[in-house]
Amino acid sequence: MKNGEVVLKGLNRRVFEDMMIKSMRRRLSVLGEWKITLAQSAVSAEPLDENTDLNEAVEICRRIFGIVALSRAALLPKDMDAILENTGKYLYDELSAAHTFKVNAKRSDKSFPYASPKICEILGERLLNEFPDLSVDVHDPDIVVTVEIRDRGAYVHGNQIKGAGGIPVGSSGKAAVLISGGIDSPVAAWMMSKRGLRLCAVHFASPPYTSERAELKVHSLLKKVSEYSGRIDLFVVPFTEIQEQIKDNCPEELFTIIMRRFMMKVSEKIARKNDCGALITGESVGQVASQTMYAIACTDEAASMPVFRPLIGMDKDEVITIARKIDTFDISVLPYEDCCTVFTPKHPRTRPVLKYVLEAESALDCEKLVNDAAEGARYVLIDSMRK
């Protein structure tokens, strides 16, 4: 495994590898026990039992924040007769299917008596024998074959496997994402969990008007979110007496604008409670009418801590591919709509002014609906290592 960012860390580079072992181990785990080990910038994993299932370890690793690339590789003694011997053998299936190919060596072992060049220059020769269909091709070649000489021995793979990149969770503290049923936010999460951040979610629930099919809709998003991020903390709030009360007691044209900022106030007590430092939303400028400039800076005055907005400049092709990238698309065009589509005004207003809102808003007992949502929130695990 490669581990990219993480070699920029300085100083505090082995806490960041540190973290995406761990996070290795416990993920991993689920196959049986391994041995991780770290060396010369690269992390290595090797299954203690031989029946592991190598496939579904290649699955899980390429999931994990902080490994950029990764491979299936043989390790082989550090002998030129071994690596001659077993290289073709190993990788049959690929040089079968390819055309053209070419080996990278890598010494890191200065004491194995062939450099990097000559090593190439053997190993080739003996695979253009065994595989007579092959030709070399250095610029643009169906596989690379590349052997690393390393402190443990030889290790003999082919083409590396595009991992997550990011860095590992954790590395960067802990937020809370406000969830809902749609396609933003599940992506708005996964894109904080890649840049360090261990989750929370709060998911927003109105009973009678949305159903339990739609809460478990969430559930099935942050499970998918989870097999990147590791566990998320849930905590589901009923939100069916706030939309009243707003509903009865304030415009109609900024009932979107005051939902809003009732849910950026129980998010934030909820995630101080549960040590997080910031909130993510999937909001992206001009979307929808509670995220122009003026609904944004509305909500953002109803919150104390950051709000993390990743997707702030991205259109909507933009954010699908990265759903369907980790899998939630299909899970979000489901149809069991969320407590956003709960009363919905005909015209809300797209230019908001705070004045106003806070007019609007002294209409209701904030305090206690806030405290009340925010008690009453009922807690889930979400881990997509539990069944």
The other form holds:
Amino acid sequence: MKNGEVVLKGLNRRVFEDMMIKSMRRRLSVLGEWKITLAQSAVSAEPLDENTDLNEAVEICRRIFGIVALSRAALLPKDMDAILENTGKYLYDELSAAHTFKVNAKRSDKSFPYASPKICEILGERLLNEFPDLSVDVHDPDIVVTVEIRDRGAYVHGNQIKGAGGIPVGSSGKAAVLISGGIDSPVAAWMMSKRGLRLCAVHFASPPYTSERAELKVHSLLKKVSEYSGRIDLFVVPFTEIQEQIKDNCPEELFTIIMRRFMMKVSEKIARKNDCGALITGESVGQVASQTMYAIACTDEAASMPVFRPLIGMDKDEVITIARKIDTFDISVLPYEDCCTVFTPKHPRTRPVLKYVLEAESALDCEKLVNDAAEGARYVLIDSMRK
Amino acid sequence: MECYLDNSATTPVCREAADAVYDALLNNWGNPSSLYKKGIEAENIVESAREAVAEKLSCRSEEVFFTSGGTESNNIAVLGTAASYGKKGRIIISSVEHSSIEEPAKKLEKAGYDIVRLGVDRYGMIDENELYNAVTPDTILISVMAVNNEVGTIEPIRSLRRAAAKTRALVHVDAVQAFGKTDIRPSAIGADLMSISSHKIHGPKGAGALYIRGGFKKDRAGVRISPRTFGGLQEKTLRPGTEPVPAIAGFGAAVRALPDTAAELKKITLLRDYLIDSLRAVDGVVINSPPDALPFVTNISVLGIKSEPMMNYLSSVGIYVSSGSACSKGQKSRVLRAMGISDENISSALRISFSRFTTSDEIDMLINGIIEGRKKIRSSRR
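Having gone through the form predicted on its own, I am curious about the other one (the form predicted in complex with the partner chain); can you provide its structure?
After this comes the whole thing, all chains and molecules, with the earlier chain placed first.
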């Protein structure tokens, strides 16, 4: 493609633009060198090498939070003949596949001699001649051909592609997600990353109850999330000792609730050490026994930082829809034991009372167990720059 | 010391096979289809391996077709038979087949074929009467495994031919776990098709074979089967694609290195008996395999200890066993379920499988490992 570019637009908050441009620059760098500019509230990225893989560039940009919509555009000289000559060629595939179209012109550079309605008229006529099967539909066209006359030149593009939305990663700070390997936690992580949070992740490993494959599964899940969120600092916590201690010393029906309280405490410790301002979990009210309102109240009490639970009011199928969209579902359903399936009590308490939970917990040396686990955590960097 | 007791998943490659692979890679890398000398040399290697397999199966080498392994052989047997038959007939399999039979059968079932799955008894054995009654005039294929990969049950495969006698149905035997460990021969059991694999007999991965009685004839004389891949003239067009000469060379060498099966079976039976005796010393172990199983495979349950923690623990001390078929990566065993084994016993099942290189020291190590694991791992029982 000769005049290949990617133009990004729809950015709604100026203060985040720098952050977004920074992350675009970093992520697009795997494909080569780019000139990234911000003008008239649209960001444009122009490859310096014309052999750059633009399909992949679009895939990368579709995963950058903060971008509401994007289009792949040709940059033409600000010359009506050039526009007429090249638009049909540049959008050949899309126009051939469409039945109806309309032209949309925006002239922000008022020195251009043709007014917007005139551009639409001349270009529309030309395209009708070039594509005899095409007809005009101004209300519901298959394709909108957009011409934008800007300072740098004339941008021509077809339909917009929906971006990932949200706000740029990092603009809201950093939080730590508790990740088990199930369907929910990667979705929760993705949702909070969409709201501008950079991610840390805490995974609990209980060898020999859980295997190396269970941890590798978490790596794969986080890699998928990091296509959106950028790099993730993963901490793998040795959890066997804690689980065995609970199992040996606490009432069976409180096993899960006490275990989850420990997870919160260990995660908070790691989160604070790594400048995180909140925890993120994939809990949803009533989904399982440990996620009833009463159980969540007991779990919540274990942490003093805010706990974000973006899935709290979602149904499983709604979560699965997102998991499929971000491509984590097929990984999540691999059948390995994880820390949550080990020792599951037959009849877990669905209405635990905090007072009794604390009483049961007092049989353990909580502080030492939490400290040992947090300090024993192993660090893994997850960064899948989409290549 | 490492102790590998998962030989039903795969086997260590024997010296002879490794040498043959290496030699083919470095010295005979020609394309067997090329007309010049370099091609002919490579072709000779493939044909020599074919002869080795044929000799072991007591068949003619024209009846041996190389594939990528057991899964492909099984797929060609099921899908190729179905495709060559004009209408959608009945296919009889057992409920304990390997996924490479079950899954293509499921595909055909969706396409409208009538798939009958024979039930099995407590020991994974099909019932001959049920088999005879299942056969109808429109039955096109009967496919049952010779030896079960998870529990070692020896199926009554001679009855397949008898069942097929009154029809045009083809008889296929998945002999992946039996080949090289028993003297299974297609002509002796009346099989039209038989699948075998290289990496289960100390050969390299990536090679296997399908036996076709009378060979593959495009004029549809004899056994009627259609290819599932299309391309060049290799393997008489049954399985086109440039032959993986190194893998086939290794397969041939592994077959030649196979010891006398009768003597081997005696040795393995002693080892198996030693294993079962030793397991008596461990609390709460039940044997899921039948007493008359092929002694290479023994399936047990360590009650109260889930398979995965036990397997992980054993792996951490260098002992390798599995919780079932490696091809189903940790899913609950379909085979044990068909045998009517309780959920608790299924979730604590371990498969221990021997090879001719297994020693009694390894069994001692395993027993110690299980005893230690029992102590370390908290029971899942309440």
